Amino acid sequence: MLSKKTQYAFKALEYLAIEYGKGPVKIAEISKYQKIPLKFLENILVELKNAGMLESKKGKGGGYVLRVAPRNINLANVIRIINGPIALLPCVSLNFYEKCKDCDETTCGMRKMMIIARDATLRVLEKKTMADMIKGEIDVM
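In the form predicted on its own, give the structure of the chain above, and only that chain.
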């Protein structure tokens, strides 16, 4: 399940994607139109900036802009930045792997099922972008 923080990150990025190329967007504007608590949003935007997705400009006319085009922001990367692993178990995570202490990975049936779930999820999330999201071009299976 996506955390509320990740859901807000998607909403903020969606707004910035719609405004892409029009100049900086104030945090208060994103907060108001996407109904995201301001303090929570500030932390999310800093994380996205530190990850290289956003740039910020201070002063009059300042705000946040996407550092890359919406078509180059895949949904899996956003989840990993804000939420961490996409996999449901740490032993099947591609980027956040941790060995389980209480099982044998070679025979664990749960691990095998979670690899299938991870791969299916990644097939979708790594191909879909913020541009797809704002265009509404997400196919529902």
Second form
Protein chains: 2
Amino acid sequence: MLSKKTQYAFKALEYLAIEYGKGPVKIAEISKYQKIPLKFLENILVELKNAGMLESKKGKGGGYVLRVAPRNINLANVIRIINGPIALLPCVSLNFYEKCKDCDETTCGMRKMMIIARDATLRVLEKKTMADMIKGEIDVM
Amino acid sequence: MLSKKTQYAFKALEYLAIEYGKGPVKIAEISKYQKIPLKFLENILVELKNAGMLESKKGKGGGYVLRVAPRNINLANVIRIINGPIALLPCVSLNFYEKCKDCDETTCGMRKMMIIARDATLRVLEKKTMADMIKGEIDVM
DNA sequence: TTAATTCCTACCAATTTAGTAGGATATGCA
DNA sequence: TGCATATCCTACTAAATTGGTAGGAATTAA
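Beyond the form predicted on its own, can we have the form predicted in complex with a further copy of the same chain?
Below is the entire complex, every chain and molecule, led by the chain shown above.
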């Protein structure tokens, strides 16, 4: 399951995706409309920024903007930044790989299954973007 | 990611799948060959038993056996018993559903995406079984 | 009756999660 | 220059989860 932090990250990115092209958006505004605790949201946005997903501007008129268009932000990347691995086992993770001891990777049956599961999940999460996520929501907000 | 407990559960079930049809297998034996802490394994096997996946027999000659053939045990069920939800959000879980507040389920874009991801993952995890997992391992052990 | 085995209740330390607090730093504007 | 407005940084906290361990009770075979 995704942590609440990750869910908040998606909610924040949704808002920024909808506001994309309209200039910097303040943390306080995102916090208010997406109902995310302000100080917690600060942490999240800094992480997304450090990962290269957002740009920020301090001072009056400042705030956050997406660094690339919503259609170029896929869901897998967001999850990796805030939540961590997508795979079900460390030894089948593409971005957070860790060898599991007591296990021959060439023969391990569990590993084979989890690779298949991972690929199925990734095919969706790497294809779908923030643009897909906000489809149908643009008018509502 | 799956907890270590869940990984141990799979390892234990692998062993029981390989030994399927040969009578009860002792915890100590599974613990030894799959390198799982004995007392921790006890907990795991009781949980799997209470969920209906195993049968047990106490006393001399006792132990655990799979209640159904390996090909009838799908991976999704094992994960649900020991690890919990497979979906990435509570509000898209089939077996552990929880409503998320501040979210209209009919329009929520995040929810739509996570349902697609869930279905992709489940198509694999519900189709693959313990029999698939031990393929190619039977001779090794 | 005894040895072997599962089963039950309870506990524990370390880590992770979900935040909060308080101030430092940078920016725009008058 | 100085003030208001923002982000940014460091640190702390309580509660939950994870990954076990301890000790003995209950059951069964011989």
